[in-house]
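As a starting point, one isolated chain is supplied in structure tokens, in the form predicted alone.
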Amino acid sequence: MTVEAQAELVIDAAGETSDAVLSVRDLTTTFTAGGQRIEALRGIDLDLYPGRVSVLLGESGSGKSVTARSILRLYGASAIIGGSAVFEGRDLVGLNEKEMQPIRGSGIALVPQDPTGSLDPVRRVGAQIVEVLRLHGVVDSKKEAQARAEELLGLVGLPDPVRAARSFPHEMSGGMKQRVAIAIAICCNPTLLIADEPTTALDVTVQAQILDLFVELTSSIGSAMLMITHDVGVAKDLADHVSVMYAGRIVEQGATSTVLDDPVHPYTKALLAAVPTPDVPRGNLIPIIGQPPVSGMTLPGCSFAPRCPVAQSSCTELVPELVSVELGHSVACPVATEFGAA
């Protein structure tokens, strides 16, 4: 999204943009084990809008997939969850199971990394799709919800609709797959739809065929799209919006144009510069030296500052907040936003 397509919106009192379909405010993850806590979340700030892709970036273990995970509630009693997520006016946050259930695939619709492990082996594709239309009651009769499930097989571009809604997953490609698992999360016209590192375990061809399909999906349904990847070719393609991650902290967010063409976090630019080009050999690319902290580890200060080429001791004291550096892009480097990080 542009500089200017962000001024035109709206900002309330609160600082929120009227027309989101989702506000994330200060989301927190504590997952308990062996009577540690683990911080997997650390105050994650998201707006998601109608009709646009915004993806969050980082290496694994960054905290992207339990930031969706939390949003949808899926951690049950394992997790505690802190903060707010007002998803059509409503807390997710505050729901209970019960309440959680008709917003799950309705309103809020997960494509998972693995479509293998999410469809059931022993029944076929199409009745998978017409179990979830007629338990949100999309559908009025189990012959509608066969014809709507053929429809869906057909708008996500499987060539015989009718042959793969009789198919079993075992039958399937990969891709064919991804495709289904697709199907089934938009067959209720969600409001919003997540997608967990789809394109994964595909290949490239593949996987550029997926990716052109989110986003005429996202366009024709008029859905805000959540995309998670650590791919950052997919940010570029795909994305109107980054939110890059580390250690469970967004460390900047912006239009992609702005986040991904002139970074100033030193993470996203050490991000960049790892990624291969035309331009760049891979042997004369440059790696971030050190580890990620282990997953939930906390650590005084910036998490980055280990690993970071313009850590000063400050760095290690204060845990930095977000501050905008410009309109709609926030970065949470003090040294970087103060004197320019190289």
Second form
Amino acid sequence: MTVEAQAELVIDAAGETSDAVLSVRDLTTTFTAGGQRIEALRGIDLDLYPGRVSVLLGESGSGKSVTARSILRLYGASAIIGGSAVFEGRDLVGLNEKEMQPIRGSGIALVPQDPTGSLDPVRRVGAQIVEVLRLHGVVDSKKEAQARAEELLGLVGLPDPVRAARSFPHEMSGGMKQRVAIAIAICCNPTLLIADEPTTALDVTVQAQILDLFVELTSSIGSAMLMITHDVGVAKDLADHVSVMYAGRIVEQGATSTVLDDPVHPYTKALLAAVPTPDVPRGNLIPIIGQPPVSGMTLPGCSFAPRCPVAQSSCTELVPELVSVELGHSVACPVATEFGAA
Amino acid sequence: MTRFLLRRLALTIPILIGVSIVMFITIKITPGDPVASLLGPTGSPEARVALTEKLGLDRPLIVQYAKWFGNILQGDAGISIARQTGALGLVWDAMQNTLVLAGFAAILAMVVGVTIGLTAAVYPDSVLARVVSGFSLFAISVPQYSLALISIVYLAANLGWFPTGGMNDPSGEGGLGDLLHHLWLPGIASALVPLGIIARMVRSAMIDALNEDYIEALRSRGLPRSTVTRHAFHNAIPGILTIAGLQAGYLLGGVVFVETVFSWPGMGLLIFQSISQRDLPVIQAGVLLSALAFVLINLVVDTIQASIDPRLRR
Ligand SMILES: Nc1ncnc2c1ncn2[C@@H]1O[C@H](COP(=O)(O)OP(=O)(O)OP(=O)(O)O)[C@@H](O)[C@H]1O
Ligand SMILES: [Mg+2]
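Having seen the form predicted alone, please provide the structure of the form predicted together with its partner chain.
What follows is the entire complex, opening with the chain shown before.
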């Protein structure tokens, strides 16, 4: 990380969020479909800065995708969204569908998890890019849009952009389709790019290429990037900043080096101990005991308490707040912070 | 695309041969005697034998079939037993009249059915959607004959808004207006069931399409609802066409009843009459021509589908 980025992080810790493109505060999402209440998000805080990669790290079911979709307001009436998500001075939580439409794709773009599911199967790839370019008025003519689409397909590393533009999605490999999805996401130079596990559907060799492409593009267009992943390795490689998520809450966040090298929250520690690294061989891994809470079940207090090795009786009474333990590093665990586990 | 078309065209030949064989056997095993119906109850045994020989009905089935098939290939479908004119000409005229009625009903069923189905899928909670699904259920479940008869009694006979039957006004000049006037009642009666089926099919195909992953991806790019719906519809069209094609084929055969009730001079009425008269050449030519029409409709549907969905172009 650059010295400037370090300096900015210091400012974050002081609560300064003026230069963040997106400031999420106490974001909650509750699903009410089927007569059952599912509290998928229970208070998310995030700040995303231009040119910087933030990783949202968490197990399956922790609410990572719900965070992305809630920010983009992709849920209908079945989801109740609370808190705030201020993007370029406007709180997205208060906007209606009509007001959200110009922001989606142009201000905030999303690269979904499954590249196959992100493209219309009966439209040519080029036409799908042209459609978005023209929608957001980035180009003046159809011809210009066509040329720009081909340029973008080259930019994301497709070998024959002209042919790619004329192809249908089913004529492409998964990796190629994900490159197309990325081309669509960056086509309007979004201020914020959200990538929801953009490589899980791809094989390992392609994964690395796609991730490199992301980092390259974020720095070249200077947008902020929220990379969602369950992969600690991806977080270590790409992130400037990491937010660790557990059962709909952020339990620890800060600069990648501090959070992943010096974790404070018992969950982050357990998560890192469960992942193989060059220094810790597979045989020495320690699995996290127990299961994350079932969706729809609301525990009083800390959601990790039932699985936590250092839990105390007070942990099941009060929901822990994120508390700053050092500059640019916050943790939601009174036990760990009070007893100086950092 | 050309290869696709050629292959599909080649496939129609064995299908037609198969249909003609099944038809031939079916006619032979059903009770009833063309000779008896031709000669009437007064026919002498000698006359019967002579006529049987003349019609070739004493030969083995396979020989009868081969002879008939050979003639068909030369455009000769035999002479109608009951009407003493060429069977092919009779069948051809009737087919044109049927196509008018079935085509009218098909357009009606498609336009109204698709509109209803789309509305119900896109606005699932609206009052309109509920009215509309109620109507499509009504369209499917109400018996065709009761509706046809009720409409004749009230709308045609009592109120005199429509003619009770026929295709053209015998006294008038005819023309398109007259034809339309005669078309409404039998057209609606024929269209109702396919309309209901198409509406329900469009609704479920659209709901499925709107639940696909790419729909959310499209929304995440900022596309307005109307554009997203258009994408979904584009994807649903091949599935809708499959059903619509089947319904169009069904209309061709299914107008038999409506044609009979409204005395519409079409294929249904002709085959219905020919069966009661045991008029074999007409039945055979009629069934074969209907099968050909059915196959061609399916070919057209498949071609449109392949031009819409690139994944079907194999
Ligand atoms: N539309 C919905 N209606 C009801 N519950 C939902 C809905 N979407 C998500 N959930 C619930 O919210 C929780 C979080 O889901 P989410 O998809 O965000 O997980 P995730 O962290 O993205 O996991 P993964 O890594 O498997 O993608 C899950 O328990 C899920 O059951
Ligand atoms: Mg997810």
